[in-house]
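This document starts with one chain, in the form predicted alone, laid out as structure tokens.
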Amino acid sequence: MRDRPCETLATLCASEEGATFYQIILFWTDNLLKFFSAISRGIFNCIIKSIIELKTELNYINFSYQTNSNKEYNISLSYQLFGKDLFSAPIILVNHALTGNSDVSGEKGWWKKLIGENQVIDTNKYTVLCFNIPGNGYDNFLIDEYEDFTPSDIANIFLKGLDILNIKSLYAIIGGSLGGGIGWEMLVKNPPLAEIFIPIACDFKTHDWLHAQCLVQKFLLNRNDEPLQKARIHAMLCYRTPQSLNYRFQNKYNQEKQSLESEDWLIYHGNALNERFSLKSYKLMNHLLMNINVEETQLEKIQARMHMISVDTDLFFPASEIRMCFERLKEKKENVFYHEITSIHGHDAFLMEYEQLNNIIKNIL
């Protein structure tokens, strides 16, 4: 009669050869388990990464829109979401600045030092939403007749996007520079929309000095010889201050290039923007910055608690103008507050002075 399998295996393992064989079996079994466990972890990590990428990829809303100038457009409004799932946490809308986009957080996020896991705007706690201004080119949607649009139109489009997403209220709207100007426009049109409004380095309208700088930009952008590069070089001088450039470069001369290092820096920024931005998009964004125009008498209707943040050396939106707006609003409303970033870097300080900005916003949210 043939031995049963279990008895045969027991007899084999009792011998010296069998013990060696048994150890080999244990070794390969253990390593195979580790191998498959590693594969499982890898697959799991890939799945998690795919979910995160899917969540933060560009989403699109398509609808028709009639501008304030009575022009009909088919709008492709793109946006990104970061942090908690929509409707599972307080929603913060971030409006991007002139050459910004919806990619505000993550590895390549332009505001990643402010928005992310365990940052001041904590994606473990909030849902962060950011629309692309239609025509900024980040989603390849371009607008030829850019003068058909104003910041008021962009505000209408963002409000339409919120409506389509069924978002009736926001915890906060935060915007820097042009993005803050669009925030002012949105809240005048829908006063109860947000609990908190944080406009950074911006005002409710484009004042004469900024309008004049945008006009110079427009002239440069309409030229044929490297228009975007030259406009960007001029803009960099407005984003920063004489003190900022002088402190950084101190007249250092590059013997190899036979030029000042400050000149190389400006040319670099002109070329860098030309590589990632289209001329059509820049013309549109400059036009929008040139035409922020909220009626001051409408500001007191806004129900949000307002925290206006200026930069003491800002040449684009001077702190004195923002402070004046605050003081006039404070006479009519209680929930208005003023904060000021101290920096030699001018307008761009809201993208540089993160310690100060984080401390301010931490005490607001």
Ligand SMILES: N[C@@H](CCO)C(=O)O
Contents of the next structure:
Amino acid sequence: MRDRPCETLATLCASEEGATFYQIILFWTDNLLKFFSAISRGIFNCIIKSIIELKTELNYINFSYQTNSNKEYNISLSYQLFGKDLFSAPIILVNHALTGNSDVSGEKGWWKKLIGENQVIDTNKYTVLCFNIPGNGYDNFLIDEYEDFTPSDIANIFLKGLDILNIKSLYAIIGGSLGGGIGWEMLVKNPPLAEIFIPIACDFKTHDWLHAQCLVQKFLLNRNDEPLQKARIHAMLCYRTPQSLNYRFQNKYNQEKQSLESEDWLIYHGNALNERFSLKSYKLMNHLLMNINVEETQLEKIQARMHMISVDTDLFFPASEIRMCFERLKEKKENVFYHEITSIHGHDAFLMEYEQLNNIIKNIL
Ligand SMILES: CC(=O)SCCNC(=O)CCNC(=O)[C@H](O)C(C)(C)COP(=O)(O)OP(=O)(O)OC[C@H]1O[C@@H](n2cnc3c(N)ncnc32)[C@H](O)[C@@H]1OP(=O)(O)O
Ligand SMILES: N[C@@H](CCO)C(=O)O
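Given the form predicted alone above, what does the protein look like in the form predicted in complex with the named molecule?
Let us now look at the entire complex, which starts with that chain.
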């Protein structure tokens, strides 16, 4: 008959070697258990922390939406709120740009130099609301058939979001680039919605040049070879200017990397976007940027006081075109104003020239 386990152990521990062996096994088992329990506790804490962070930061509104192309979607519209509680202060809606998201303020906020406590968009004074463009991936909601959507659909979705939140009017809508384009689309659909409209580095329409640059990016995005990195590298050249790159890099060569520093910088940005963005999301955002399309004759319906801000060197939304739009609107409306940021950096100046941007916006709000 075989020994039972405790009898085997007792026999083993009766000898000196057996006892030492038993001590070693106990020691290692104990430490291994402690090690794995610490690791699993760490992993568990990380998961819980990120779930809690996500839950406290992002809010969701779920509804069904029929696109202008007659497709039915269940939309999970996520948003963040900053500053004063909803309905206790004037509400400012911020529409994010191409690779932005609802995280506009606070430690990691991409517009924290503009929005925050005692900043020009002061969260002690205002409620700041920012929706994620559905499919931007920030909330893990992705859209497969991205061509089903246009900026007009996104505007409808944001308006529906406001309606569900019971927000009937806004103090201001502010948006940079694509975000500003969506702002134009929202306001022609609901002309009395906002008291103030501040479109920055954007226009009410995607003009031919911008469409062409996005088309190149679309081609790159549809290839298999590092699509997102390559499209972003092309995009970076449109966000900046020859002067900006030449002045900054001065043809400096990085011996270690055996490449120009400007090349290294472009590759860095391509890789950085590839790490933080999904291909599906970038295809959608690029498609949206290609299709801002408001009827110019509709603009005069907008009741908001408008402050168009351009960048004198913007290659994407040229200042000359924004100024033309302003001049035509000015003939029909009293409350339209034009401001221009002076910068060598081009389109991205709305993310870089904070001194000028702050000075302009503080005199508007
Ligand atoms: C507006 C929106 O909706 S999108 C949100 C904001 N936009 C983005 O984040 C897009 C990606 N970022 C950018 O395009 C730019 O960083 C901007 C426009 C925000 C600022 O531009 P710049 O002042 O010229 O900064 P630049 O692009 O050179 O550097 C940014 C960072 O990249 C790092 N970096 C730049 N080049 C390299 C390189 N070759 N190798 C390693 N790191 C690099 C910098 O060290 C810096 O890091 P830090 O933020 O930790 O300090
Ligand atoms: N650099 C900005 C510019 C787009 O307008 C972005 O990535 O969103």
